[in-house]
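Here we start with a single chain on its own, the form predicted on its own, put down as structure tokens.
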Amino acid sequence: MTKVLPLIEKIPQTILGFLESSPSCWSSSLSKTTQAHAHLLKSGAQNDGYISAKLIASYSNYSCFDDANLILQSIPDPNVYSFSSLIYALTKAKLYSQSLGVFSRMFSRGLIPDTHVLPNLFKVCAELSAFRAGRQIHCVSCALGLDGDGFVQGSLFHMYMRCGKMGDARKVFDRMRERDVVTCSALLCGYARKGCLEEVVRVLSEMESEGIEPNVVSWNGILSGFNRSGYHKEAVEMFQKMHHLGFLPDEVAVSSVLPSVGDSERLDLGRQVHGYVVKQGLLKDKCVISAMIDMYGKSGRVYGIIKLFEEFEVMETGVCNACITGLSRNGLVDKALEMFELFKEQKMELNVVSWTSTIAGCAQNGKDIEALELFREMQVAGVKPNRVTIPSMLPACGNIAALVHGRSAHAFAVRIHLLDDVHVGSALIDMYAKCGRINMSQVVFDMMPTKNLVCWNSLMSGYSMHGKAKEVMSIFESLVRTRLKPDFISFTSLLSACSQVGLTDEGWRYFGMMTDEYGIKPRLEHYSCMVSLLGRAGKLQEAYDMIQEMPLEPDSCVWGALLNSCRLQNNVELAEIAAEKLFGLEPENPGNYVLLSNIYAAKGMWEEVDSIRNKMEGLGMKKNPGCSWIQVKNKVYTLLAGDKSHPQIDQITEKMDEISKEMRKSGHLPNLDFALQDVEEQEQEQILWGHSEKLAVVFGLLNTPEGTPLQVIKNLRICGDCHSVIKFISGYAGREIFVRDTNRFHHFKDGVCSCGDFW
């Protein structure tokens, strides 16, 4: 102190008064700080630790951290206070990494942190989720005997909570001398987020024994924690406990638990909550109304959605979004679209959630063209799509092979830097695969910086759809070498790929591996793949025996796989057994009747064919017409089987005649086995040429430049004659032709199909 006094005497009293004043006074002028700094430099007093600390704090108050840091570096012998001033200021300015860096320099000089510095450091570690650094500083505080300080314990507790280390947080909590409702509520919320119901109950019991009464914030934290982490059953249970103990839930509690009520399918409880909401006068709260609508939507009660919406007096965006989502979830996409248009007419402020919900509803309910149109309108309206919008609309592109729209969405995702999102990447992989561009799916996958299991499964599913079994198996082996564990979807793609190309031995190996090595019990989709695999390999009896021995009740997919295999093998006996099962499981599906009728027709059993058709008429059923889609010049066109009203039907017929003549010259004759009608041979040929996929391909030839690839989607399986004709066209016209039917992709090029004529 004696060395400092001569220096202080040289400093003007105004400067000393300024440095001694509170930080709130310093904000009057930065120039005063620089003036003080200049005087200190002249007097040589800057090297004094106390005075320099004040100067550092003053510069930091103006966010002049570089100047503050230069002063700190210039002090030959800085003290803890010098460093703590800058640490505090950087933490307050949310420059957490820099704050931690200053502490590191301080510690390397052998300076020991005190009870004022430690809480700041634990706050920094909490904000950065820097668990390892926080634990090291905790060890330092223990070694210094400072871990018993109340402020240190409180900040340390919250640091462990923010890092998700509940075990460590609990140990600190147990050592606290004074625990209040705030600390207890934080612990309850943390356990709820982890789904630890028993721990939540235990803490509540401890609070009761210590005379700490949980408040509404405590309960809301519990409910919100369980709900947001997907522990719906636990959220519902705690809500009931809360009510039983006499706590009256407020609007936050109600809106927190209602989504869990819906996910738990507890409509009875939902109605009770609805009654409570009415009684307490909470129906005016927009969050409560939105949560109520969401609950009724998840429970499949559309009437409840509409009634609540009509009762809500104010048109509010969040409530409207909940309505659209609820209606779409229950298949009422037309009603959702109608409501969305009403909101637009009333000039409501529709946000990205409003547009995304409507687009997703359309894509999920077969309104793919409407989804793409809405995506275009959204951008025109100036609403910027986000990382949820893109994956919501991409399935629509894949469903109708709208490759141009899909590529535009891809480019948009690149522009707004969304390609690092695994959901966007997975949706792009799936879209390109469904549009016949599996090579692009691979490119997207390879460029993704992070890949989760969904990405791997999307790629495997894409290659499986294209019948590339070797590639699917190779991807699976690569997946196994990662830290990710294959799931039931991974094995579905594997078994489906084996089925596509008849790899019976490999199929059996993967079917066994699923249970033996990964503990995954086979699901109905796995049995369906195995039945298809065996049936297509001609082992129909073995496939039927597998169905008989299944531990699960066979569904329509399993019996459908057997019936389709019977069609391939012309086995009437087992076809009749499978069809009867399907008639019971899907009484309103005409496809099963048509498939059995086709099996009879292929055998020339015309009386049985007439019997099936009469039965369909008696039940009021009609055969689903063959339908194909093709995109030409950014527009998707629909062509129906046998449609003679098409504007270009004359040109299409003329082109077909040309192709037919060229085929006959080459020795290709129509396969009349696929006409499936008891009529004259010439009429059978005309029926075959009227199949929708042929019409779509020829329409594409007429309306696209030479050499342009054609992309066709069909709502039924491609028939053998169409397959032969399109193979010929691909060589004759020099076109790549992609045809996606209900089962797989066919890539025709130079007169050859990627399926190897095995489908």
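Positions refer to the first chain, counted from 1. Quick caveat: nothing in here was measured; it's all calculated off a predicted structure. Throughout, rigid core stands for the largest set of C-alpha atoms superposing within 1.5 Å between the two forms. Compared with the form predicted in complex with the DNA:
Once the rigid core is used as the reference frame, the Cα position of residue 385 differs between the two forms by less than 2 Å. Once both forms are fitted on their core, a CA shift of 2 Å or more is seen for residue 606 between the two forms. With the core held fixed, the Cα of residue 112 is displaced between the two forms by 2 Å or more.
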The other form holds:
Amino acid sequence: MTKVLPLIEKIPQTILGFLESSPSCWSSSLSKTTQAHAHLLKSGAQNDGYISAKLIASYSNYSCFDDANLILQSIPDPNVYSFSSLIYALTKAKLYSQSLGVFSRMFSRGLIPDTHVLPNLFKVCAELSAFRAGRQIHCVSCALGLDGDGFVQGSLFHMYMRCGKMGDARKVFDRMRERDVVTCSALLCGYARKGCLEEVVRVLSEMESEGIEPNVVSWNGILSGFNRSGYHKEAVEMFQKMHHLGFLPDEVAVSSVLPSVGDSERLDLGRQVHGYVVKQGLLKDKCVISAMIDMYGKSGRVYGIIKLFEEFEVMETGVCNACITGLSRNGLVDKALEMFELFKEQKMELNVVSWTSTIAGCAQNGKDIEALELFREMQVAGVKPNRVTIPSMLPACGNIAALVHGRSAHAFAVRIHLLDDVHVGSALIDMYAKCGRINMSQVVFDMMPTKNLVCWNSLMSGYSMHGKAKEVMSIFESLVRTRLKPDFISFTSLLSACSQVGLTDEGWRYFGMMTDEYGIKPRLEHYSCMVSLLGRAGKLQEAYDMIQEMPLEPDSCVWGALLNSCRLQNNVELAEIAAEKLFGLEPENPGNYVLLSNIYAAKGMWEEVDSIRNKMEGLGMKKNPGCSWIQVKNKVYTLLAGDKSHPQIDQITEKMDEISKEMRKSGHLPNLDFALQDVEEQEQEQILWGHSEKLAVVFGLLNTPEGTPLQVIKNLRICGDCHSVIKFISGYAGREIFVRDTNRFHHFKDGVCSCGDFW
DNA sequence: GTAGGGTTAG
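Swap state to the form predicted in complex with the DNA from the form predicted on its own:
Following is the full complex, with the preceding chain placed first.
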């Protein structure tokens, strides 16, 4: 200071006074700061650490960080205060990374942080979830002996909490001399978020012995902590405990616990809470109403939803959103859409949740085209899709193989930096796989910075859908080497892949490994896979034995797997047994009748074929209308079996005739076993040619450039005749053709199908 | 100069 004093003497009192005044006075004007700056530059006083610090603080106060930084860099000897003014201002302006950068410059100059900078730095680390940096700075503060300071401890505790490091947070907490209810509440909430019920209880009793009374915020923090992390049982338990201890839950408590009540299927408790809410007069709170609607929706009580909605007088976005979700959750997607339209008409303010809920409702209930249309419409309406919207709409793209829409959603996700989100990533992997682009699934997977089990499972199920068993197994091996544990879904993909390509030994090995090494009890879907696996290997009797010995009651999937295996192996006896079971389990499903009839037909048992047809007629049952989708030039086209009203029907028929002639020339005859109609042979052939997958493929041939791949989805299992025709077309027309039926992909190329004719 | 609680979308 002594060296500087003469300099300060040269500075006019007005400027010195301005710089030394408190920040609240600086707001007078930025021009005063620039004036001061100019003067200081002239006098050379700017180089003084103390003066420059004041100047930096002053510029920072006006968010002129560039000027502040410039000064910091131009002075030869900045002090801690020079740096910390900038750090403080940057942190306040939420420019966290920059703040950390300034600190590292300060530290590398050998300047020692003090108890004023440290809390700022810990706040920065908390906001950035920069645990490693935070811990390093913690070490520095210990080495400097500053970790006993109250402010340092408080911010350090907060930093560890925000990074989810409960162990470290607890250690800091234990060293604190004074603990108030605010800090304790934060600790309680942190433990609840981790699902640590025991720790929550322990902290509560510690508080009691220290004479710190938990308040309503403490309790609500516990409830919301458990609820947010999916610890429903614990949330409910603590809610009851709170009530038991005489704390009256307020509107925050009620809206925090209700989602958990709904998820833990405790309608009884939900009704009790409803009664309490009425008694306490909390029904005017919008969050309480939304949460209550959500709870009734999760419990399947549509009437409860409607009643609450009608009773609530104000039209409130959150309440409406909860209604939309509740209705679609219970399959009433049309009603939900109706409501959504009504909200639009009434010029209600629809937010991103409103749009996303409606889109998700559509995609989950077979309204895929509507979902894509809504996604477009929301952007036109100026509502920006977010990290939830994208994974809600992507399944719709996958369902109907709308690759163009899926790709543009991918591009959108890249633009708004969503690729590090596991939900977005998994949904993209699934979408690309279902659109026949398994290579893109792999690319998305490889580029994800962090992956959870859902990502791995999506990739495995994608390859499995494509019949690529080797890939599924090698991904599984890689998965095992991570810290993640495979679950029952991982094994479903593995077993399904093995069964598709006939890897019997591997299938058995994984089936055993699932229980022995991972303690996962086989579910119905695993048994279905095993039945298919054995069936494909021709071991039908073993498959039947397995069904009879399995500890679960076999469902339609298991018997369906057996029936399909019987079709592959031409086994009528077991087919009849399986079919009888299926007729009992799914009396409404015509597919089972058709399958059995195909088996009879293949054996030339025409009387039995007739009797099945009569049975179906007697039950008033019709074959499910076959339906296929194909995307041509950004538009998805739907083709129905036997649809003669199609605008391009003449061209389609002409092309089909051409293909038919070519096929006969090369010795292919139509397989009439799949016709299932009591008509003349020629007519039967025409019926076969009217199958939707053939129509879609031919439609694709006509409307896309030569040589480009075609992609078709079918709502039923692909028929055997279509399979051979499409194989032929792939060679004859020189096209790669992907057909996705109900459970897998057929990749036709050069006259061969990837399934090896087993499906 | 640090520090606590809510609903509805995957």
